[in-house]
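We begin with a single chain expressed as structure tokens, specifically the form predicted alone.
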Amino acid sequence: MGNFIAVFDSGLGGISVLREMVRIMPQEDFHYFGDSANAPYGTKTTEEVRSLTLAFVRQFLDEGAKAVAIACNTATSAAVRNLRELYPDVPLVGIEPALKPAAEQHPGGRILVMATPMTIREEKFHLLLSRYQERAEVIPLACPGLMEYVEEGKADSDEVRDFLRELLAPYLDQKLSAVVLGCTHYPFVIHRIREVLGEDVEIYDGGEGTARELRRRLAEAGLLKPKQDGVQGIVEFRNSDPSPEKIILSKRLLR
């Protein structure tokens, strides 16, 4: 068994989850792989996303990964059940929209869930929705095109601000209580979302919860490295898009 954790996403969005993992488990080594050459996953079929995800996870395990994090809501919806059946002994976590804390902290409120079209179509999302729709009014919002701004290094741009103003305009007078970010790319535009919706709307994402769940599973399996003062793990970036700009942007997003 190797000694690194593989973190996988359809592109660069999963770096928002990686940041939480590095913060919570700084002693661990992480290999991050972004499949930007095949992005976006959110507009592909379930079968396409499942096939890509299974192939990459098989590759990570062949390379010696001791654990795998699917840091992509769309890939989690499409493939995590299959992966757990195939690799029952591997600590493996996915991510899902953080609807539970949003609904628990805003009972009776109006909660907007921003996600990719495929995440919203998937049965996994509808099962999640059914568990909390009696506690709050949950509004799913497909956001095709939003993740591409992060992939192109435009998360801080006026373009993404204008895109979000148009996308969120129908919800400005609906007295939203909270917004759930159902794609790991979206935390990189969180300040732009706040610009549009205002500071009173609480925003949730599942990155920290996923990091804590991975730490729990590693500890349970006896695979968690002990923390040592001054010892910092290594973070390695790879991407299916061969352009060096992707790696440069990945490192910038981690910082």
Given for the second form:
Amino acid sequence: MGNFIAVFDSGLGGISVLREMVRIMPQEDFHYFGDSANAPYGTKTTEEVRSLTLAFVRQFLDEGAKAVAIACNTATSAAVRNLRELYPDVPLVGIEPALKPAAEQHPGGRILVMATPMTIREEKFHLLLSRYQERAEVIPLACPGLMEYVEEGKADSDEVRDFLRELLAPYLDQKLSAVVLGCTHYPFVIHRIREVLGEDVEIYDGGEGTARELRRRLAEAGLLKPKQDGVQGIVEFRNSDPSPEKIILSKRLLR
Ligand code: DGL
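Please show me the structure of the same protein in the form predicted together with D-glutamic acid (DGL), now that we have looked at it in the form predicted alone.
Okay, now the whole complex, with that chain kicking things off.
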């Protein structure tokens, strides 16, 4: 077995989760793989996303990954159950929309969950919803087209602001108390979402919780490297899209 952690997403979004992992486990080595050539996943069928995810995870394990993080809400909802059945001994984490903290901290509030069409359609999300529906009013919002701005390096563009203005216009006078970013690409446009919705709306994403869960799983399996002053692991980026720009953009997003 190698000594690295494989982090997977449909593209570059999972880097928002990776950066939390690097922050709390700087001593670990991470191999990030983005499947930008097949992105977006959110508008594909569940079967397509499941088979892509299973194939990539098998490859990471063949390469010697000691743990796997599915840093993609969409791939998690399509494949995490199968992965846990296939690899019960591998520390494996997925990500889901951070509705739990949002609902707990805003009882009786109105919470908008932004995610891909597939995440919102899947059973996993409906189960999550049923757990918190009593506590707050939850409004799911599918956002096809949003992740592409991050993939294309346009997270700071005026185009994404205009896109968000139109997408979020129906919710501006709805007194939202919180927004959950249920797709790992969206934290890269959080400043644009704030610009549209204002500073009073609290925004949640699952990146930090997922990183902490991974650390807990590694420790439990005796696979967490001890932290040492000045010891910094490596972060390697790979992408199914062969253009060098994807790797350059990946490094930029990590910073
Ligand atoms: N980053 C992915 C997620 O967290 C989805 C983006 C896509 O549609 O590929 O759901």
